[in-house]
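One chain comes next, on its own, written as structure tokens: the form predicted alone.
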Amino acid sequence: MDALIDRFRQDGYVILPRVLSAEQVAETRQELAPHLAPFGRNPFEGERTQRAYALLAKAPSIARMVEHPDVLALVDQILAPTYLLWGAIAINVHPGETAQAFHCDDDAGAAPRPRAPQGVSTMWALDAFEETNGPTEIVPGSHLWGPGEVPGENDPRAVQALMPAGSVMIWAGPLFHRGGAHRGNTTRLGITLQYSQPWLRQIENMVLAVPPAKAAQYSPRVRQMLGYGLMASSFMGYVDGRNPARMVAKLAGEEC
């Protein structure tokens, strides 16, 4: 793990190959199939890309990715305790999709660069990410750049994140990246799960997207990341003066 953390801190990303089995990938694909929306509304969402949001309300098998021990072992070293699940989105890229603009995932905190990560993002490959099917493109080391440094549209420092199905890429919030152009013939499905510092507002309103009765089916760790818990060493997040974790635990029939 120390070597993995060192590589993450230096390059801004790591890839863990084949951490999901073919059976697990197939299960998630089946759960997601009814929920993939029409094509996106703008170039960032992708005008040739289907998306599905609020995944823990739609595809229960996503929870195994949210709390995968190999991923959380790294995120635990980067973010503060009781960090949150910031977003959970399926991205199904179709042939003909154009490349996104390069961007960072943790700009919402408005902290100046260079900065410690305000978030950590992951991309789970349910299809192989190959050269022609619109893989994520990253600029290694760009998480360490200072203010005003941004990659160009065709930046020669950018590399494709190629990985077999069942793999996951993990990257630091300040790392510049984008969805690549799709020049192939088949769709490419990925799941992005993003984690944030516990004091940042989530990009998805998780407690509305996954209400208490739905959240009760998940583990206490997943519930806490959704927002059903308190910030460590703080009362931040309480409901009527109490920890919301107790309310969800009761719904799950657990002792509390």
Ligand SMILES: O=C(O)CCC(=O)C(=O)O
Given for the second form:
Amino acid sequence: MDALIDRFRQDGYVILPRVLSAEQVAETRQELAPHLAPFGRNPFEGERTQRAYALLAKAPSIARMVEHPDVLALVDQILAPTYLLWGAIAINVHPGETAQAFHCDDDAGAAPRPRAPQGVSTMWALDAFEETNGPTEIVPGSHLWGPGEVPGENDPRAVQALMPAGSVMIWAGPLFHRGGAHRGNTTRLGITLQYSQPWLRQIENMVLAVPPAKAAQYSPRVRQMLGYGLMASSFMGYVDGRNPARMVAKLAGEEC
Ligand SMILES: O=C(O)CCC(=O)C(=O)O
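Since the structure above is the form predicted alone, I would like to see how the form predicted together with the named molecule looks, so please show that one next.
Then the entire complex follows, led off by the chain already shown.
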């Protein structure tokens, strides 16, 4: 783990190959299939890309990725205890899609650069990410850049995140990246699960996206990451003066 963290801190990303089995990938694909919406509404969502949001209300097997121990072991080292699931999006890129603009996921936190990561993002490859099918592109080391430094559109420092199906890339919130252009013939399905510091507002309002009765089917850790819990050493997140974890535990029929 130490070597992995060192690489993460230096390059801003790591890839863990083949974390999911072929059966696990197939199960999630099947759950997601009915939920992949029409093409995106703008170039950022992707006008030849299908997206699905509110994933834990639609595809329960995604919880195994949200709380995958290999991923959380790394995120635990970067973010504060009781960090949140900030966003969860399925992204199915079709042939002909153009590259996104380079961006950083934790820019929404509005902290000046250079900064400690306000978030950690992941991209789970449900298809192999290959040279021509629009793999994510990253700029190694750019998580350390200062204010005003941005990659050019054809920046030679950008690299493609190539990985077999079932793999996951984990990157630091301030790392510049984008969805790449799709020059191939088959779709590219990925799931981005993003975690944030516990004091940041989630990009997706997770407690509306995954209401208490649905959250009750998940582990206490996933519920807490959705927002059904208090920030560590504080009472931030209470409902009617109480910890909402108790409300969800009750729905799950657990002693509390
Ligand atoms: O689809 C990808 O490879 C990356 C997408 C992305 O970075 C985003 O939509 O924020």
